[in-house]
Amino acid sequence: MGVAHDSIADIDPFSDEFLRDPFPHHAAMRDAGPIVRLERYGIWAVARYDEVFRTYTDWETFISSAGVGITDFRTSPPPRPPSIILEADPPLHTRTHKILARALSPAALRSFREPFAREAEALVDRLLERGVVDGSRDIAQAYPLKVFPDAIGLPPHGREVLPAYGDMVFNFFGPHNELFTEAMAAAPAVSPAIMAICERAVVSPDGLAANVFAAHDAGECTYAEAGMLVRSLLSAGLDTTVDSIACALVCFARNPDQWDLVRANPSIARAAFDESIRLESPVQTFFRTAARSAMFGDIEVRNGEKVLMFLASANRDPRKWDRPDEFDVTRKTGAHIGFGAGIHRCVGEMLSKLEGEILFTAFARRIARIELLDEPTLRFNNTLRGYSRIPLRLHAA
């Protein structure tokens, strides 16, 4: 039952000085072995690309319907009722991914490029006029939380719970700590507040949730469920792009060689956008269930086991990529796994890489330099990795 040592083992992945400076755990749990045991929590850890892409893939093996958190929903059911996409297993999973993939077709993407890049140009209209600025609150914040909202077609009053309310869905995924008890204390006024807000008779009927709640026209689900649909497009695809907007930020004031390079040929803003998320990895980890037996070498993962997959480790793992630790915009980044993997990969990557294209473009063509003025400060959360304060002075081209 091999671990390499105890410092391993005595890992807390969910402490402020691992979420401080995740990196360096990272390549000693990766250069431990292809699979270890974190005791403190009594769970099995994966931390190297292979054995993470496998752990995401092999869905009949380690399935989520038990939880992509660290409760088993199978001995401690959740307050909550369980994602039914997130958090299920075919033929469930199946039928209900059926639904977001057809809302968020290619078609849908299309006709969002418009109004994202009229909000992306007024966005750096008001941001130049001020030159200094909150990279946190006025863009990475800002920007998704105007066009995304509006994509689904929510109403324009009650968007303001949408923060606490992505905080609640991703420390929901830790251990009962701080950060858990702080994020669900807003339940009670959050949880009725989107319900609220996601309501057919309130959103437009010409937004994503329009498209979701017609499957239920369809009878491809239940009332109940396209409600829930519309949800997860609001857990899955708000606070995830909040924080990979923030840490694109972070790399290009970071790396002004690589700005440069995107100034110089804004077609490259998405690859810019997406070796950003690679290296950065704003869904650091998500948890998986063994539903039978599996070998890692010659460690045995037994039946009803929890295994923490390290996605932002097997984005960075030497045995995949080549100077892993370095932000290159030119880099080939189709492998990471910063979206999932497998059946359970981000149904929503497409808007989120539209988003950060459209943007980052806009930014391109009027942006001469994304300078950091001061250390950026961290916001911790038990499963994402962004920022609360990103202090930026912005120079014209």
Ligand code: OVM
Second form
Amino acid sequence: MGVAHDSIADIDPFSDEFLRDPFPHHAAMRDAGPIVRLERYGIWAVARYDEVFRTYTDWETFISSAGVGITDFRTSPPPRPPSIILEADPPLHTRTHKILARALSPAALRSFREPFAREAEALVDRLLERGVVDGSRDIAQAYPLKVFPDAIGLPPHGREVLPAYGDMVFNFFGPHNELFTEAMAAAPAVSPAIMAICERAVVSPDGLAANVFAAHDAGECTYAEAGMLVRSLLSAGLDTTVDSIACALVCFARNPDQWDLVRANPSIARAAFDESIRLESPVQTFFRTAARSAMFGDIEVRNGEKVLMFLASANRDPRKWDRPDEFDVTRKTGAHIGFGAGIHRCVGEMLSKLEGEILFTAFARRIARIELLDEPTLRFNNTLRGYSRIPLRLHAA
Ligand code: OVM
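Now that you have shown the form predicted on its own, what about the form predicted together with this ligand?
Every chain and every other molecule in the complex is listed next, the one we just looked at coming first.
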């Protein structure tokens, strides 16, 4: 679709050129076959919905414990200590997933509704007073940076380090390019600061972190593992939600007719947020490592080879979706793969959707129009799609 590749094999999915507008490249890879070889990195890539779904759900063939970035932990050292949930297979994954799934269960999340709504209303007050705002800093970052650390129970001081942490973690999944190197340079300052705010002694007694530490008291994990799982919440849960809100804002601004539908019926705010996640896929990619040989048509993936899954491409595969490039807030989005699939499907999905639902419900009641004043600026990252600047004028209803 508009992008000519001398050869698909030359695609660099971590280059600025690709990240600036990945979607035509996705189409080219989907059309080239069920699996394609990216020679620059010596990896396989799946870009069609069915193959991404298969790779995600067949966790016994496509393992996570060798890393879900391009680095194979079995042959080169990981850039940080591996996550005991993301970069783990059963049985370790089963045990750690259970601890976070309980902390993040729908019942556990119910208590967050009221404080999240209060923050959303206060934010809309402040935004409408100003009218012209940066949707990236003043909305997409401001809201989750307040409600999510509060929900975890982090101390009020020391949170400034959080955005840099997420950016670092998600760049580490990529190759050793400039984005990786910059993230590496931030790590010595950021990592100890993150450790300090996740200590059991400093977190509040009623937040998600306390719930995870209680799993240690119950004998379900070691004290060190509880701390690592609290850090997993921070790594996985903040930048992803920031970028989801940023992508939703851009979708609403570019499709005022769709925003009008949300305003007319605020109960679809949650579904509209989910549709923007399908369309933009804030998490664009993850890798798996083949632990045994697997066939894709007549192509063999061999034991030890890396497979790059394009979530973003699966979410716009015309083999799966009608009008895949259209933002349609009435669409049935249940099958999208923006939160993954199978045992590694996002454990914080319901918390993320709660944030989106409550924020955009408050917006729908009080904001008539989200006007883009200038082109938004993308923030390049080896894994995430997000924006560093979204110049907006918000019109009061
Ligand atoms: C983790 C982790 C880090 C980044 C992403 C993620 C999407 C998890 O440390 O467990 O899940």
